[in-house]
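Listed next as structure tokens is one chain, alone, in the form predicted alone.
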Amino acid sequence: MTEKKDKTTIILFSGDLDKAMAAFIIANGAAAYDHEVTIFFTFWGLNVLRKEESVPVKKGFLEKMFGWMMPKGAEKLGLSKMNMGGLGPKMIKHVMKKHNAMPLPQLIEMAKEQGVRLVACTMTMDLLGIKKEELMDGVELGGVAAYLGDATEGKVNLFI
């Protein structure tokens, strides 16, 4: 008989660098403790999953505007506090490098390697005009029912 793994779910609502890092640090820690981990990305959190390069997809005017105004990928995120016109993220990345802390792109890769499920909210994708082709490889698509299915079995459920 196989033992059922504990589950951890995280809703990443924020597109801020510091909050995304916290979500992935917790996700990687939970996966290291042999939890099944799901991160559900909704609204501004979807920006973490966006590819940095432009992807040719058909969009309407408002969808194009959203895409233009939102950051593309983990390297382009601002800080929730002390962003200072983009200087804050540069400073925190410098301090992280000095202290040998893993940058967000590496934390994302580690999460993928550990089997953390990255689920993009389809409703939010529709609202913001984000297409699957614009998201990094390995991202699953799902609605709120998919998240709730995992969360009802979750031992730890977080909203970031």
The other form holds:
Amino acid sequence: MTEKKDKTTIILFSGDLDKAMAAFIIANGAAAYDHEVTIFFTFWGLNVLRKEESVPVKKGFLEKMFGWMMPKGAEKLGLSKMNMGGLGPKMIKHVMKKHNAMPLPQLIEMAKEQGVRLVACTMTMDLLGIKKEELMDGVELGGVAAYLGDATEGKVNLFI
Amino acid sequence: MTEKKDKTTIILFSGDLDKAMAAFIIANGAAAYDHEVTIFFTFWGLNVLRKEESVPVKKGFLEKMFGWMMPKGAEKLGLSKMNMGGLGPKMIKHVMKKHNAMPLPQLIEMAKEQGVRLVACTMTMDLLGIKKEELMDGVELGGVAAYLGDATEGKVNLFI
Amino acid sequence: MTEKKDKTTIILFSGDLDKAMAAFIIANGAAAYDHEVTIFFTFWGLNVLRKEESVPVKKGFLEKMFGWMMPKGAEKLGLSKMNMGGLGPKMIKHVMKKHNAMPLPQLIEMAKEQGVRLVACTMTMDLLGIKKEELMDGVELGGVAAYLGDATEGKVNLFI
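If the one shown is the form predicted alone, what is the structure of the form predicted in complex with another copy of the chain?
And the full complex, kicking off with our chain again.
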């Protein structure tokens, strides 16, 4: 007989480095406290999951434009404040290194190892023209129904 | 004897098209799953509810300025990212049409039909000088007490 | 025998005046309804707690830069929208005064008087080089574990 675990769900709507870091720090913390954790990536949040390299997929013109303009993956994200044309993220990464804080790609790896589920929103993937092959491995696909199923049982539900 | 329904509450603080769409997609999903859903519109989120046409109401100078500078209704909202002077919203609306995704005004109509309650925050209406006559029909007025009453019983409570 | 109180937790990630006001209005409302309320300040949200005057503390170069570029305390915050180089906050403060709405510093005082706990995130304090002496009195320090402990029991958990 297994006890039912607490659930935590996070919708990551933002594609900003600072907000993505906050999401993964909370997710990893909750997983360490034995919560079942799911992060739902929607809109700009999908950029966190994109592979750095170009993946050859067929796209329409606007989808290509979106793909070209949006950052590709955790290393390329900007800050929600004080981005200063990319100087802000450099400064943050520098102080994180100095303080031995985990950078975002490592936070993502840790989340996967701890069994945090990463779910990409199929509806916004369609809109922004992002294909599954362009996302990192280990990502599930899901919609608003999957989110609500989890969140209704969640103790902690955040929109970031 | 009726079973008590699950509750979902969303505070829509943002007046960005993408965030408003996310709010209404979640709200409509939750309503479809038979939740009682309330969206509280505060600060810039009030702009989502504004009528497109000017409504003759008495206002002070600063209230007129706010009214003139803020977008009037769902058709006029910008994006939180990649707004590019209005090009971004045009691109998003174009791909939504292509993928047969519901545009925001239709998502709002659907929410009303499903019984989602739309509550405008009276305190920020006062501050920004927005009168009830300037908001779309079917909107209720409420304050932080109304929100907390609902949210305390809510299974899913989000701030967007 | 005491009844267990409802709990409300807010993560204030944003350092914008409008979002900070929203956080404190909800927190004060919840405290008035006899909830146990905690606000966790992380990333730019820490700026809300900074003292206006410079406090002599030892810092590295980047930490000094962050400290110099970020707003010092509730009086100096900008708006998330329509900041217009500081004109927006002036307009908001003006209409708040006209409508007898509490300005942010007073909302913070009221929160303290009502027993709302203000917790500064130690990890982001480290990253941004903010020392405890630079924060207003009555602020506790805590990490993601403290947050999760509270949020797991929270009825209303928001990320702002």
